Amino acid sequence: MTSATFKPIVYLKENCPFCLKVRLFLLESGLASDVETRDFVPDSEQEAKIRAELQPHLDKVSFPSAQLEPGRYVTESDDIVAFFAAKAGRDPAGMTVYRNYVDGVFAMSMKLWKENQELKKAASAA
């Protein structure tokens, strides 16, 4: 596949806050249909086929990944995003629905993920 035809993957993990970071900013930036997306369920069989397929491609495997480009492979969804803006043209802090979820239901997430690693740590040193 030549990078004319080539179209970008990104592999998008149910009920994870990060891919649901990377789905609304292409769905926000009209971006969506120039996209292959490849979602799967936690612990299923199509899970470990797309682990098994992303594996020689990264040094750890984890989600949201995407393929932005033939054999340019990433994990990280801010990474994702900044690739998709420039492409588009669009500033993320301007979009609505992503910075809504972004500053709001997201950064709750990640206050409560922090809290409850700090509360295991606590509790596992007592």
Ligand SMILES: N[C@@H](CCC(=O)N[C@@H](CS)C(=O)NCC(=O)O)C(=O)O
Given for the second form:
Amino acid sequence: MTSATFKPIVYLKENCPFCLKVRLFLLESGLASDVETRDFVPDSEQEAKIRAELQPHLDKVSFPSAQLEPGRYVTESDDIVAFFAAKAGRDPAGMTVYRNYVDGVFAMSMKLWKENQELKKAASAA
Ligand SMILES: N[C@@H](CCC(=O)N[C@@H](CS)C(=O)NCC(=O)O)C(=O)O
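Now that the form predicted alone has been shown, please provide the structure of the form predicted in complex with this ligand.
What follows is the whole complex; the chain from before opens it.
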């Protein structure tokens, strides 16, 4: 398959905040139908299949993952968004729903996660 006919594939884990970032970007930019989305539920048979598929191509499997071009696999949500944004000539900064999510719920969940890690660390050291 050539780059011209290849449809990029994104691998998204249900309820993963980083995966939702990619999904929102694809939906709001209108690119969702240009991409094959492989969703899975954590701890499912589907997850095991997807991990086995990705393993040979990545140092460490994490989600979201994507095959952007034939044989070009990436795992960082920001890199995945940047690739599709550049390809479509879209600026994520100007996308209302995407920006609201990234600057709002997503940023807050990252902050709370970090705080929780620090509290756990302090509690175990006490
Ligand atoms: N920096 C990464 C973080 C992604 C991340 O931590 N994803 C979690 C799921 S929410 C993950 O893959 N955890 C390890 C795993 O499921 O094997 C990104 O922005 O894509």
